[in-house]
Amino acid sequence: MAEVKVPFYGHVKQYLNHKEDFDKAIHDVLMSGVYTLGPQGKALEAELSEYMGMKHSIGLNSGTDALWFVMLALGLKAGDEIITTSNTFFATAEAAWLIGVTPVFVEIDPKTRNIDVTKIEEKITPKTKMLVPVHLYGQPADMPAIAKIAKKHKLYVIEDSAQAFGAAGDGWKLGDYSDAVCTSFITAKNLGCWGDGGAVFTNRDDIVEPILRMRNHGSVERSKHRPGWNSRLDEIHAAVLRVKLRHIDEYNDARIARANDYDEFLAGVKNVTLPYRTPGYRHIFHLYVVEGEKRDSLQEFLKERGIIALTNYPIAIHEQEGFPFGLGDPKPVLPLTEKHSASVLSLPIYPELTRADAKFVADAVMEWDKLQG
């Protein structure tokens, strides 16, 4: 393999850029002697609520648990159905399967690759209880339209915003049209800790205590328990996230700038399709995804030139081995989703990527493109 010239992630560079702040934050936690459910976590939750403009933030161990716990807190049970998409990380559906709820997959929008809102209603049945749109790659789904459908059919809405922390719609923000917003803080996310983490954001008072109980063995008071789980966000992770939260808009702006560079440098490319941006939306480019039938050829070509490009969600959830996991449902017919998953390639994009880096990557893509004819 060629020497890596442009890696896919910039984690180490991000640490070095704010090393003094990160080191102090971690040192303060270690010296405090409190490593779970302490002052860092409480302060982070308050700061997240302020940033999101929502009443409640609850730190958890993962975005998976965030989805799972909200479903439980809203009363979903075995035999119910949720509606979502299949071209995303497995956890979106997994959270439902964990409690015996069936995820019903809707085809994707041909431009945004988010859920096609025009196809939601045909999937609604008496068992449907919730809509779970995913803000794929950092671009929000059409939440006003989704909320209108939910209101008509009396359904809950929770947003999977694991890829979209800091994104926004045209005149609206995440959380304006839903019962809860769920996110992941795993390292690769735009706002990521150095391990596993997640959170729930909500304006609903009624689901806060159930989620607080679920994350800590059913307890909100020492030594008093109900059945629950262990899903606490560690203090070190909370401290790291507090440092990064101060820079999240800067990080996202840098991603947008690099996406603009890619759009500029890749203008005229023939054998891949560039990402679509919904006008007026703040797409924060967790991933910059191009699509093409010769995806594997391009990936190998870039690798030979020291550029790491990855396939994100190349196997749709409904195509995973073992689907539908014993629930007895027929395999969905989702040709656009399957075509999309088979053609995606994520180019490197992160705040520390320079315009020169983007030019180097784009030049390699254009070189490959010319060879394809």
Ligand SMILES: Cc1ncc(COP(=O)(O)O)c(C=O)c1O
Given for the second form:
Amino acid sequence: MAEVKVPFYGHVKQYLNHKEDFDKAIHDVLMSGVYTLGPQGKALEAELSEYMGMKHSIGLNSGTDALWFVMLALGLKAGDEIITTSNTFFATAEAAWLIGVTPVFVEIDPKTRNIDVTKIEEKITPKTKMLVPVHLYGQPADMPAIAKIAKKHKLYVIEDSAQAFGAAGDGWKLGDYSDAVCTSFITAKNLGCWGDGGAVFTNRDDIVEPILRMRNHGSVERSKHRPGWNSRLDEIHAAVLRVKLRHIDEYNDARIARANDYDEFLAGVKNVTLPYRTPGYRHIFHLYVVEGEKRDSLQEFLKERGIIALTNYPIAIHEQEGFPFGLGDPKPVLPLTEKHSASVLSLPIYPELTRADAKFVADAVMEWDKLQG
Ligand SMILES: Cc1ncc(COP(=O)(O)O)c(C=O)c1O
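Next, give the form predicted together with the ligand, keeping in mind that what was shown is the form predicted alone.
Okay, now the whole complex, with that chain kicking things off.
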């Protein structure tokens, strides 16, 4: 394999860029003697609430737990249905599946690749309890339209914002049109710790205690328990996230700048299409995803030049072998989603990627493009 010249992630560079701050934050936690549910987690939650402009933030172990706990807190139970997209990371549906709730998949919008809001209503049944839009690749779904449908049919809405921390709509922000926003802090995310983490943001007072109970063995008072779970965001990760939160807008701006560079350098490319941006939205480019029928050939070509490009997501959820189709029979028919998953390729994008790196990647894509004729 060729020497890697442009990796897919910039984690180590990000660490080195703020090394003193990260080292101090981690060292201070180690010296404090408190490693879970301590002052760092509390301070992070307050800072996250301020950033999000929302009343409550609850730090957890993962984005999957965030989705799962909100569904539980809003009373979803086995036999209910949620409506979501199959063009997402598996966890969006997995959270529902964990409590016996059936994820019902709606086709994607041909431009944004997010849930097609015009096709939601035809999937609503008496069992539908919740809409779960995903802000895929960092671009918000059409929340005002989704909220309108939810209001009409009396459904909950929760946003899977794992890929969209810091994104916004045109004149609205995440959380304005939903019961809760769920995010992931796994390292690769725009706001990621050095391991696993996640959070729920909500303006609803009534779901806070159930979520707090789920994260700490059903306990909100020492030694008193109900059945719950263990999903504590630990203090080291909270301290790391506090450092990164100070830079999140700058990180996202750098991603947007690199996406603009790719658009510029790839203008005129014939064998892939470039990502669409909803006018007025702040798409924060968690991923820069191009699409083309010869995706595998491009991925291989880039690899030979030391450029790592990955596929997000090459198998849509409804096509996963492990998916319990018994819950969702008949198998959904989602031709656009299937075509999309067969043609996606994510070019490297992260705050530490330089314009020169983007040029190097784009030049290779253009070279491949010419060879295709
Ligand atoms: C869209 C989406 N939803 C949910 C998750 C689950 O988050 P986690 O891996 O922190 O459980 C992820 C990321 O992993 C994701 O990208």
